[in-house]
Structures are given as C-alpha cells and as structure tokens.
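In structure tokens, the next block holds one chain alone, the form predicted alone.
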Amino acid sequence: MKRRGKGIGCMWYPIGFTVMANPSAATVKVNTDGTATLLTGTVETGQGALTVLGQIAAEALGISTDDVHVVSGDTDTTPMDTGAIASRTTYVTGNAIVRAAEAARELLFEAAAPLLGVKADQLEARDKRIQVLGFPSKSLPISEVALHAETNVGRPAIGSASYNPPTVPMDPETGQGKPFNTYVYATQIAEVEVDDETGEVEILRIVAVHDCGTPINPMLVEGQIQGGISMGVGFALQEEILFKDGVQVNPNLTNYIMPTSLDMPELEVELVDNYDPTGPFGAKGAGEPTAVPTAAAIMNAIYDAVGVRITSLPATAEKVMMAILEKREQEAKSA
C-alpha cells in the first residue's frame, strides 16, 4: 500500500567565513558614453552572480544593467576576491561594489554640482542622469558629466573599494562571539508517497520559503532554490559513493545516480523580502542554504508516512523497507 506523509525542515545559515577575513574588492569606472565598467575578482559558476553584481552597480550609478560591462575572474586586471564560496558573493562582493560605485558617483556629483548650480550633496543619479533632488528637470546626462569630469575637472569617475564583514572571534571558554555578520533562514515542506511493500519513496511536492534578504533578482533566487532542492533530493534518496577495499566502485554517472528532471517533484518557491541594512540594497544571499533543509523535510515526511526514521542517507528503497520490516517485527513482539 502506498502511504502519504508530510515533513518539515528548517534551517539557518551564515554568510561568509567563520571569523576569518574574507574580503572582496571592486573597481567601477564610469565611461564618457554613460556606460560603466565593473572589475571584480569573483567568478561566475552558473549561479547568476555577474548578473546580480551588474545590477548592484547599475542601481548605485543610476543606469541600466545593460549599460554595465562586468570584467571578472582575471587576476591580471581585476582586484582580489576571496571567492564564489561560503554563499558570500552577493553580500560581500556586492557591498564592495556598492562602495566602489558610490565613490565613482561622488566624483560625478562633484563635477556636476557647479554646472547645475547646487552642492554635490543635493544631487542624485537616476535614469542615466545626474539630477537635482526634488527637481528632476534640472539634470545632465551621466555621459556628459563623465566627459566633463575627465576633460575639465581632471578627475575621472573611477571608484575602488573593498568590504570585509565585521566579526568578533569566538571566546574559547564560553563559545560566545560574532563569527558572522548576517544569516539567512528557510523552511521547506515535503510531501511524499511511500510504498510499504517495496520501500520505494516518491516525492510529490516540495514547498520552499527562503529569507535571503531583499532579493536583487527574484528569478535568479528562485532558480537557485530549485537547483538546491534538486541537490537535496539527490542527497536524500539517490546519491551515494560506494567503496570496496578503499576504491570507489561507482565513479561514474551510470552507477552514481543523480536526479533528472523526471525525478523532480512539483516545486513551490516563495521569497521572504526581509531587508538587511548591512547588505547591498538589503540583500544577503541564497547559494548553499537552498539545499540544507531538503533532506530533513523528506526524512520527516517518510516518518509521517510509515513511521520509520532513516538516519543513513540516501534513503534507498532497501533501507526504507528494512526499517519497515524491523518496525513490524518489534510491533509483533510487543503485541
């Protein structure tokens, strides 16, 4: 008989390294055609980081994302970055980019202020123009201001900055401290169907709700969460490295089974827009946390369906069936 169950998994996850310095640096150059060039040492590994970082630079400069050319991962030309690891890129590298873009923007304001007859602190960058606060009609194109900054003022609009999250070392006696500057949170709920005659588990639906701060690009965040869930599904039910005499016996994708699109359940993803004042425009990150609660939710759902706890992953049909048989045997003895 196939039995259904639901399970929940919750998690919190830190952004960045534990107490260790993990800085990022960035350089932003505003060009005389109104575009900008962003130099960052981070790398794109398919997570959409360069899109988000370009959006952050564009927002700070008041231009469109399409007008930002991102140069990344080239140690000959870009400033240092600790790396696209520890779910830190949006938060740490993004903060460095905000600071670099703001430095370049201030040079634009200083160049534009005399031309517009106001002080630099009375200006804002918006819609590809430098304009007077409260008087958008009184403005100049960013391209014109950038050219004026170079050829008349003699200070090209180039900003460089770095960011390292502030932390406090852990006390060796009490364990107290501040190892991370911010955290993300999530809850996932899984609905499964378990065949109590074979032990086979089918995941029917997973609902995932994640707090990653203010999402810079909601579609990319949802995609990351969906990808993380697929990894969690593999971790929970399929993926296992097998050894014999110290040698891996399944070193290929024929015998090391990963989920395909056909193995994925119905997914429902929701984002909690929880502005973080320490992040770039309120953002924190997604990354690794997307996969953390999935297996726990699935294991709890299996327990809800057939009353057995699987503590050794993956929860293969054989393991689930053995646990069910052991449970029946114990019930028979106590009857």
Given for the second form:
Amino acid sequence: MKRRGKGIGCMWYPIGFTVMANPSAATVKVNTDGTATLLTGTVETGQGALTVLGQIAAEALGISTDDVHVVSGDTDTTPMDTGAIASRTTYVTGNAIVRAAEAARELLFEAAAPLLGVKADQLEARDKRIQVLGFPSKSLPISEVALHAETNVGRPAIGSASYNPPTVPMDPETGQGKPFNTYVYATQIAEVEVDDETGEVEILRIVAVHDCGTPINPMLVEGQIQGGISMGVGFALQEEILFKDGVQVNPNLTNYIMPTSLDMPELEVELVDNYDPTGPFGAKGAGEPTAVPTAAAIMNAIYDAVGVRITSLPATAEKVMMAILEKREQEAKSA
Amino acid sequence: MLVKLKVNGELRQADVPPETTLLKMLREDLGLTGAKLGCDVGDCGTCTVIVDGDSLNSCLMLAAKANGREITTIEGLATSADLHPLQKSFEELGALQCGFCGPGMLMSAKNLLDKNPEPSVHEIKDALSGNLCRCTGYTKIIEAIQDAGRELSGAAAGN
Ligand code: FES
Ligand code: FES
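Could you switch over to the form predicted together with the partner chain, since the one displayed so far is the form predicted alone?
Expanding to the full complex; the earlier chain stays at the top.
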C-alpha cells in the first residue's frame, strides 16, 4: 500500500568564514562612455556570480547592469579572490565590489562637485547621472563626469578595495570564537509516498523557504535553490559512491544514479524578505545551503509515512523495505 | 571513409575512420562543438542532435550511419538575426546555470515542440529524461519549454 507522509528539515549555514584570512579584492573603473569595468578574481561556475557581481557594481554606481563589463578569473590581470567556494562570493566578493565601486564613485563626486556648485557629500549616483541629492534636475551624465575627472581634474574614477570578514581568533582555552561573519537559514518540507510493499519512495512535492538576506537576483537564487534540492533528492534516495578494495565500482552515469527530470517533484521556492546590514545591499548568500535540509526533510517524511527511521543515505528501496520489515517483526514480537 | 551529411541545411563532408561517432565527426571534423561530449556512452544527453526529425545521442551513432541524412545541431537553432524562441525563453527564465547540459536540453526540447507544440509538464519531463542536469533541478527548464511552446503555437496561430 502506498502511504503518504510529510517531513520538515531546517538548517542554518555559515557565510564568510573568519577563523583565518578570507579576502576578496576588486577593481572598478568608470569609463568615459558611462560604462564601468569590474575586475574580480572569482570565477563563474554556473551559479550566476558574474551577473550578481555586475549588478552590485551597477547599483553602487547608479548605472545599469548591462553597462558593467565584468572581467574575471584571470590571475594575470584580476585582483586576488579567495575563491568561488564556501558560498562566499555574493557576500565577500560582493562587499569588496561595493567598496571598490564606492571609491570610484567618490572620485566622480569630487570631480562633479565644483561643476554642480555643491560639496561632494551632497551628491548621489543615479540613473547614469551624478546628481545633487534630491535634485535630479541638477545633474551631469556619468560619462561626462568620468571624462572631466580624467582630462581636467587628473584623477580617473578607478577604485580598488578588498574585503576580509574580520578574523576572530579562537580562544585556545575554551575552543570558542566567532567562526563566521553571518548565517543563512532555511526550512524545506517534503511530501512523499512510500510503497510499504516494495520500500520505494516517491517524492511528490518539496516546498523550500530560504533566508539569504536581500536577494540581489531572486531568479538566480531560486534556480540555485531548485538545483540544490535536486542534489538533496539524489543524496536522499539515489546517489552513492560504491567502493570495492579501494576502487570505485560505479564511476559512470550508468551506475552512479542521479536525479533525472522524472525523479524531480514539484518544487515551490520562497525567499524570506530579509536584510543583513553586513552584506552588499543586504545580501548574504545561497549556494551550498540550498542542498542542506532536503535529505533531512525527506527522511522525516518517510518516517511520517511508514514509521521507520532511515539513518544511512541513500534511502534505497531495499533499506526502507528492510526497516519496514524489521519494524513489523518487532511489533509482532511485542504484540 | 567519406561521410556526406546535410548539417543545419548545409552539405558537409569529411573523411573519417569507420569507428568515428557522429558526435566526434561533428566536433572534430566539422568544427561544430555545440553538441557536448559528456559521457560518450549514451547516459547524459549532452550530445543530443536531431537526425531526420528525431533527437538522439550522437555519441551512440556512427558517422557512417548518418551518411546522407539531415542533421540539426544547436548551431542551427538560432538565425543570424534572432535566437530561437526556446533559447530566448531559456535565457529569460534563467533555465540554465553552468549550461553544459544546455545544447542537449535545447535539442531535445526542440524535437518535442516540433511534434507536440503544447506539451504537459509530464510530457516535457518524459522528453528530457535522457538529458541529465546537475545544476537546475529541471524546474526552470520545464517552465522555459512551456513558455516557448506557447510562444511558438501562438505565432503559428497568427497572433
Ligand atoms: S555524450 Fe552522448 S549521452 Fe553522454
Ligand atoms: S545547467 Fe549545469 S548541467 Fe544543466
């Protein structure tokens, strides 16, 4: 008989480790056509980092993302970055970019101030213009200001900065410290159907709610969460590296089974509206945490459906069936 | 042996060893590297192309067997003026992340929409079941295919 159950998995996940140096550096250069060039040492691996980092630079400079040319991942030419690891890119690299863009913007403000007859701290960068705070009509195009800064003032609008989440040493006595600068949180709920005659588990639906601070690009975050869930689904029910005498016996996709389109349930993703004052424009991060609660939610749903606890992954049909049979046996004994 | 094919509307030919797969010929002899080599044994779908109106894994077909047939690869999807509606929907809805599965996904999707312009979610999942994706969880890919299907059948209906 097919039995349904629901389970919840919750998690927190650390962003921006502080136990040792964890820097990212960035350079932002405002060009005389009003575009900007962003140099970053991080790499795009499909997570959408370069889009998000370009958005962060654009937001700080008051220009559009399309006008930011991102140069990345070349150790010859780009500033140092600790790496596209540890779900740190938006937070750590993003913070470096905000600071670099602000430094470039400051040079634009200083160049524009005398032209607009105000002090530099009374200016803002918006809609591709440098304008007097609250007076959009008193403004100059960024392209013009950048040219003026270069050719008349002699201080081109280039900013370089780095960000390193403040390193906090661990107390050697107590082993306590502050290992990370911020944390993200999520809850996922899985609904499953378990066949109690075969042990087969089908996931019907997963709802995921994540707090990643203010999402810079909600569509990309949603995609990362959906992808993370598919990894969690594989982790929960299918994926396993099998060894014999130290050699992997399932080294290809014929026998290392990962979720196909048919294995994926209906997904519903929601982002919690939040703002982290330490992140770039309130953002924390997504990445790895998206895959963390999925298997736990599925295992709890299996328990809800058939009353067995699966404590080693993946929960293959054999394992689930064995657990059901064991439970029946115990129940028969105690009856 | 000399293999002659029509690829993306153009007659192409190459002299290849008999054990050459269609994928290898496309990539190495014809310079069409859009179809990807993922596994080379038919498990992943990154090498998907359309041969005489059916999508298949080009790593499993010998080039010789494709002789005289009509092949569409990812390079034939867009025109110089415009992306294919599927490509536009994939881009607009963020349906790919690393993109490695993309060429295969798009060719499987095109093959589906050519035959079934308004497929259900289940029909889409079925059509993509041979195309593995490690990154997206397939959700946005499915949405993009539905979106392109609506666009294409809307255009066909003249609106
Ligand atoms: S390369 Fe052809 S199916 Fe993987
Ligand atoms: S987008 Fe990376 S494999 Fe599909």
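Throughout, rigid core stands for the largest set of C-alpha atoms superposing within 1.5 Å between the two forms. Numbering follows the first chain given and starts at 1. As the structure is a prediction and not an experimental result, all values here were calculated from the model.
Q) Would the C-alpha of Phe17 be classed as shifted by 2 Å or more between the two forms after rigid-core alignment? A) Passes the 2 Å threshold, so yes.
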